[in-house]
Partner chain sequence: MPDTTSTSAPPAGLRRVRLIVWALVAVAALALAWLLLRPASQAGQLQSVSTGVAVGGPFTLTGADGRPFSSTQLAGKPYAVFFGFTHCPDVCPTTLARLAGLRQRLGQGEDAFQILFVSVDPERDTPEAVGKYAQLFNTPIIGLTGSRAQIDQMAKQHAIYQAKVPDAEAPDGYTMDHGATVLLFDRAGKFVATIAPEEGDPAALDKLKRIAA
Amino acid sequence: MRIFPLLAVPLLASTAAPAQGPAMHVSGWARATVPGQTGSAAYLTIHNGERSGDRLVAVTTPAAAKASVHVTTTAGGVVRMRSAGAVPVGAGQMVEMKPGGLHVMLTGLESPLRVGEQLPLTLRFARVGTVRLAVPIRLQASDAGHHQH
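Which coordinates fit this single chain in the form predicted alone?
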């Protein structure tokens, strides 16, 4: 599956600003790949403006065979990555995914993630349901700029 170019899909491009559910605000970015690379990561900032806590229970994208939330840990000089399961987002709280920590792992990419394009994501929360957005594809964290809330 081809990643959607910014200009070719104006509807998705308009969702590059933070996506909103009932009071769930999400923004982020995805790491660019090189041809032949079949995995990458997306990093999100999720702010729960609800009066009740919620949980991020699933992430999907048409650009990859699988998308799941992982956490990277380092213990004794050994770096490990494992599934994070459902991610709690407390009432009025924010969860920030970033390199070296919590992230959306993308495996089985259909095509390279190219700088300047958008990656469509669908997030499913236990309470508020589905939030759809498209995040910009960038080279690295320093290219990500400031988070939008």
Contents of the next structure:
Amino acid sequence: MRIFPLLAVPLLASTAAPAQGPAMHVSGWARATVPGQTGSAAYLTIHNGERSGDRLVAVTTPAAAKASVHVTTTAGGVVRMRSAGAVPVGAGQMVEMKPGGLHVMLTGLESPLRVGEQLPLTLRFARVGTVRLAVPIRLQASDAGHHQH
Amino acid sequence: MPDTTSTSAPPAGLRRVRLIVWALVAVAALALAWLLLRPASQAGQLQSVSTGVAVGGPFTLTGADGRPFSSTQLAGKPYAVFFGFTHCPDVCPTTLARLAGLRQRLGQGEDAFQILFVSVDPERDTPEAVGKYAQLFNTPIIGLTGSRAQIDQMAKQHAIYQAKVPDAEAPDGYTMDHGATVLLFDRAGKFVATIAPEEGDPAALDKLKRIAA
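Counterpart to the form predicted alone, namely the form predicted in complex with the partner chain:
Below is the whole assembly, all chains and molecules, this chain first.
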């Protein structure tokens, strides 16, 4: 049974030490799973505050055997999911992953991702190197479903 | 095309055979292109299909309990059908969560319409797998799978495209392309409307009101 570290603040180098480290701001969330389900997705918002463009080249997490950026496209009602390869993030630009588009595909989950827990992620960028963070685990993009008016 | 391995030009008969072979290759390539490009037009034709040929109709699949699930079990109940697979990390949970949310917003309870999740990946999706997956959304969802033949028939009668596609990063080395259109049926089992993936919630809610019990 794996216990995810519950981190109040994402382990961003930039948040921890604003004067140093890369100005690569990452936030996001991961989709909850049920027992027995071995795959899920995480959605990240990456803001590159650096003066140079960069590329997200790899994602890893201790919770899944494999993490890879995939993109879903919809045409004529048919959805297709393909590997997205390295994701470019231009200088001063933001990449926003969303359901039905870019996402981090997680496969080989060792245990369910439970709502309220956090998923630790390690991102590797071509220029700034490693960025670590933990994202909240939710059922869907917003928790609007739980707060109906 | 010069043939570097032979010293003399091939006889005319052989050239003709080669021409025919290349023509066949071209025909095969065109057929493949048509097959690949077809889904986009197929979904677009759904409306015309619905007026010509009946969409939906009786079916028998396998329920989460491993026992046959027949469309007769839906008699008198409106339902929404979505095709997907449990290894689908993005669109499938998004769509099912959306349907669950829309049903909640209708405010007519969980019997307003049934939500059916039909696997297009029966090789991996056991009854147990679809059953567990359907529990993710904290509201009753009917997870269904079946034999490959049953699933093919089910997809065909709902005009849903499905294709196995290699993906080295996906579990077992493949993913599924599939129609993500939700089909809505009234309590008499009659096809009423579709909800397209790109369609906004207000339009989707209006359609769901038309079938809701």
